[in-house]
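So this first bit is one chain, no partners, the form predicted on its own, shown in structure tokens.
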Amino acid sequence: MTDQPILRVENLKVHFPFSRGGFWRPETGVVRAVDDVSFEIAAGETLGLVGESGCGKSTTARAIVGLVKPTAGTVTLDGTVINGLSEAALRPHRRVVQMVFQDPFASLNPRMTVGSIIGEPLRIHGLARGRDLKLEVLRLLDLVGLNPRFLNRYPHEFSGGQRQRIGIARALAVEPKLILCDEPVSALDVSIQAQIINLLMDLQQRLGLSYLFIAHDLAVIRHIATRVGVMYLGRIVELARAAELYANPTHPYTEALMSAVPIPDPVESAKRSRIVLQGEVPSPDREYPGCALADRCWLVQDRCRTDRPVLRTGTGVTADPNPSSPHQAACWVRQGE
């Protein structure tokens, strides 16, 4: 890995203003969907993003790719600042980062071939034409493990996993060094999510790249990650290389989210105890002036109330050996203050 982080995001944030109410009674506000973002990814690393639905994780994607457009913060790609460049001077860049979407038939044009989806990058960024189009191509397929003859073919002709499949070799034709993978595996079968990881993991191995990993499941994300953030209402509230995480969770919430994860063992799922967090569900069209959880966290104090806590290592976080990449947790409980 090299000193300089391949994507580096610092203080995002991306709030959508909204209004509601009748003519006489008007009611604007914003709801906070990324609300004060940081984390880096190194070349070659994997960072895992979890949380439940709705707390920011493929907004802060699809933030980083510019598909919506930030409030505040900058991304940094490659060592250059992308977000406020102009189309034209945008562009270049675009090759540096790719994404794979969650439904791998509602990001495929059904109008065009698998040949056409693939070679479409390809022929925007001047990469190949013609023949040596054509040759490009049927390595993709190759290399992401579909028949070279399935070129003519379109969308509809094949499985929800060859889909994926044209959607990783579609974002694999630029040469990125960064692909964001927004819940890849969610709508597949459990054997074809299996295949996708393998898939993922192997590419990286070959070709050297980095990943932005998003998802539901916690074992999926144990499989694939170097590290992992859990968020929370817009928030990264832990942040640890992933082993550190799954043995020793600090956060409240993440201790919550793994002690509902399935354990196939009778016996040992027997002595754990599930944590169910009480209270109402926090609005991201709400400013809370200290923690998200602090309504439903069993361990709250006044100070949680009042004052955001920040992600940092504190005397009631496991110590990491590791000291690039500290477990880091945003609680002034388990942070000893």
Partner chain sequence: MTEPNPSAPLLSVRDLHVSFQTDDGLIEAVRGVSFDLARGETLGIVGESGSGKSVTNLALMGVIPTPPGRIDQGKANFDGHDLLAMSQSRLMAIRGRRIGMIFQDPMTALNPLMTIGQQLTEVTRRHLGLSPTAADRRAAEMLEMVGISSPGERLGDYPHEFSGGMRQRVMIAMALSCEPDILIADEPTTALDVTIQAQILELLAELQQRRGTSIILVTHDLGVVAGVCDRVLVMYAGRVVEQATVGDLFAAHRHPYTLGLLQSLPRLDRDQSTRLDAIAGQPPDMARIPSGCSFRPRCPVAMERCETDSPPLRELGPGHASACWHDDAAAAKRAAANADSPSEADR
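Would you mind generating the form predicted in complex with its partner chain now that we have the form predicted on its own?
Next comes a single chain, given without company.
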């Protein structure tokens, strides 16, 4: 493992301008989908990003691969700053990072056979052709646990879990170092979800992959992630090693989120008390000068409404025994001074 992270994201912002209200009373504004997010992913590591719908976790991933254009910030992939590069200059770097999507029904072209879906990235990057291409595709099918007989079949002939395996094989084709997994198991049945999680973890061990793993399910994240970032309204509010985060959640939002997850054990379930946040997640089309959670937080103080808390270690945040990945939170109250 080298010291250089495979991915470094610094002060990433993705703002979407919008206009609404019709012709007579136009109203314009900006949705701050991702608002100043920074993190690193080391080689062989899995960073989990967790948060509720609209928190910006998917947009973060899409901005990293250039599916949406970042408004500000830098994305450094394997030592190269990639945002701002021309399409041609970007192409060799695209091989370093691949994506696996949530919906295994929408992310595969229904008119292409499994063989051509998995082989396409190899052809585009000029990595294999002819007989080599076919052999490589067969190797990939085997790698993700699919039968080589499936080569000439079409996506509709497969179940959700099998399609997700096809999507993973396609991502692996160009031998990436980093895979961005955007809710890869949330559309799958429980029993199949476990198969795909196991597959992703096996592949990581065998191939030394790094993952950015996005999910709304805190239990899935706990299982797969090395470190976890909790997002709320476009910001990372807490970042720590997984074991540390789940043992000592510090940010009030993390605490509330964890207390809301149903536990599959009636005895444990009856013992828990739930922290209720006021109201619902507000719209990200407003600017929050202070903490984004201020309106819903039970610990709120005056300062939280005016000054934006930065993600950092602090007296109120439990120190992580592992100094290379400190436990950080963005909360004025919990951090102390």
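Between two forms, the rigid core is the largest collection of C-alphas that superpose within 1.5 Å. What you see is a predicted model, and the numbers here were worked out from it, not measured in a lab. Positions refer to the first chain, counted from 1.
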{"query": "C-alpha of Glu280 off by 2 Å or more between the two forms on rigid core", "finding": "yes"}
